[in-house]
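A single chain comes next, written as C-alpha cells; it is the form predicted on its own.
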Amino acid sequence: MPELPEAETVRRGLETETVGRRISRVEVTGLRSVRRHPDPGEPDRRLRGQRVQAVGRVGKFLTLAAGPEVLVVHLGMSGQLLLSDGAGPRPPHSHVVVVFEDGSELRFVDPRTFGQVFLSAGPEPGRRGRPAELAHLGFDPLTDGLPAGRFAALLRSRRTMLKALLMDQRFVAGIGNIYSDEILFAARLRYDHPASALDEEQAKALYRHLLRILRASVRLGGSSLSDMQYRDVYGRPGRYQERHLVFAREGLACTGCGGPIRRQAWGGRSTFYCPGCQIPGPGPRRG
C-alpha cells in the first residue's frame, strides 16, 4: 500500500502538472471508487468548469482544491494517479478520469478497488483547513513541524507497542508497514517495544530517524515493491526500495550485525527486523 513518501511523490507531480488547469468533466466508470457518493454523477457536476488551485496531502490522502471544491484521493492498496495527454487507450481499471480543458487526463487506476475518490463536505474548524473527513488523522510528519520534545512526550504517554503506534493513523498520519519497519531498524528498537518504556533520548532519536527516512524516500520517489504496482504520475516506479534494510529481506544478512533478518507475523502483517540489532522492550520476548 502506498504510504506517505509515495503519496508525497504523487502530490508533487500533481502540483507541477495540474495546478491552473480547468476541469472539463469527470468520468466515473467504477462505482466502488466513488462509494461515498450515492450518485456517481456528483463529482462531474461539482467539478465541471472548476480550475485546480492547489494540491495538498494529509498522511496517505491527497487533496485537489478546485474552486470551492476539494477532491480527496486515497490510493488504497493498488491505486495509481496517472497523467496522460489523452491520446491512446486508457489502462484497464481506470475507474475515475478527470478530463481537463486541454484534453489531458488524470486517471485513477485501481485494480483492487480499495482506494477511493470523493469530494469533501468541507473543512474541519480548528484543523488548519483539513477536510472534515481527514480531521481524525494524527500529525503529518513532513508538514506539521512537530517538535521532537513534543513527539517524545506523546510517545511516552502511550502503552502501545511501537510498531502498532507508528502505524496508528490517529497518532501519526502516513506511516505503514514498510516505513515502520525501516524506522524501527534505524532506531535499533523492536516492533514490540512499548512506547512508554522509551527514555527521552530514545524517543527523540526515533523521531529523527522517522523524519530522515521519510524525507530520503521522497527524494527517491518512494518505494515500488516486487509487483511494481506503485508508480508516480508519470508512470515511473520509485527507487527507495533499493535502500530497504529490513523490509522484505527475510533471511538476508543484516547490514549491522551480519545475522539474518527475521520475519514475524504481527497484527495480521509481516514484520521484518533484526533480532541481533533491535532492542526488545521490558517483559517477555515475542519472537
Second form
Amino acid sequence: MPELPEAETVRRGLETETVGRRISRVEVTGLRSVRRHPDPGEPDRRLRGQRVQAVGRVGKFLTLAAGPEVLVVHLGMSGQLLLSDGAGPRPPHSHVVVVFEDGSELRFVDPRTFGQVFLSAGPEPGRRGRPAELAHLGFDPLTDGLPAGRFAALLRSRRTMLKALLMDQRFVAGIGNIYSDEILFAARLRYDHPASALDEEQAKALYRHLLRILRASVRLGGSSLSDMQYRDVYGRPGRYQERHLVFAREGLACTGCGGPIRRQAWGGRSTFYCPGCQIPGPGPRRG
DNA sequence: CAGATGCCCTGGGCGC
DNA sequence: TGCGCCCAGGGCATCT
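Following the display of the form predicted on its own, present the structure of the form predicted together with the DNA.
Now the complete complex, all chains and molecules, led by this one.
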C-alpha cells in the first residue's frame, strides 16, 4: 500500500531516470486510470514532445513537470511505475505508458485500479505552486518542515482519534494504515486516543516519531507487504517491512513487553497495536 | 463538522 | 482440482 515512503522512493527513481528525457507519446489503455479526463487522448496530446524537467511529491501523489504540463500520479493500492527499455512485453494492467523518444517506457501498472494518472489543470495560487487538484492536502512531513510546536498546536485542536487524524490527508499528507500504526506504537499511544487529550510534550514526541519513522522507511526503500505489490521504478521491493513492529504482526510478541500484538477491525480496516504498551487515553470526560 | 458506511477493483488465500 | 467467498484499503461520495 504505497504511502509517503514508497511514493518518495518512486520519486527518487523517477528523478534519476526521467529528468531530461523527451516524451514521444503517451498510450492510454486503461480508461479508469485516467478517469479525471473526459477525453483519454488528452494526456498524449498535451505531453507529446515535452521534456521531463522535475519530479515532485506531495503526500502520496507524484508530480512530473514536463514543459507547461504537470502529470500527477497516485499509486492507489496496487499501482506501480515501472521503467523499461521498451523491449519485451508490457506486464498485464499496464494502463498508461509514457514512451520516451529513445524508446524506453514508463509504465503505470495497476491491477486494482485505485490509482490514477491525470494532467493538472494548473498550479494553485500560492502554496508553492502545488497542482490545484492537490490543494486539499495538508502539510507534507518531509518537504514542508512544519515546526514541532505548530504540529502540536494543530493536533491538539482536534478531537478526532489519533489514527483517524494521522490518516486524514487534509491534516497531514502521506500517512496510511501501515505508518499510522507504526508511528502510534513508537509513541506508545493507542489508535483511539483522542488527539485533543495529548499534552504538548506528547504531541511533540508523536511528531518526532512520525518524522523518524517516515525517514527510516525512505532509507530502506519503503515497505512491501506479503503480496509484494509495492515495487520501485526498477521493480525492486522495499525493505522497511523488516522493521515493522506492529503492522501485520498479529499474535507475535511485542518488542516492548513481550505480549501478543493485537489486530482490531477499525474504520473498515485492520489496526495493529500492543495492548500492553499503547495507552488508550483518558476517554470521554464526564461531569 | 465529524464520524460511519459503502463503493470502486482484482489477485490471492482459504474453506468446502 | 475447482469453485465461490472474503479480504486487502486509499479516496471519495453520501448520510446522519
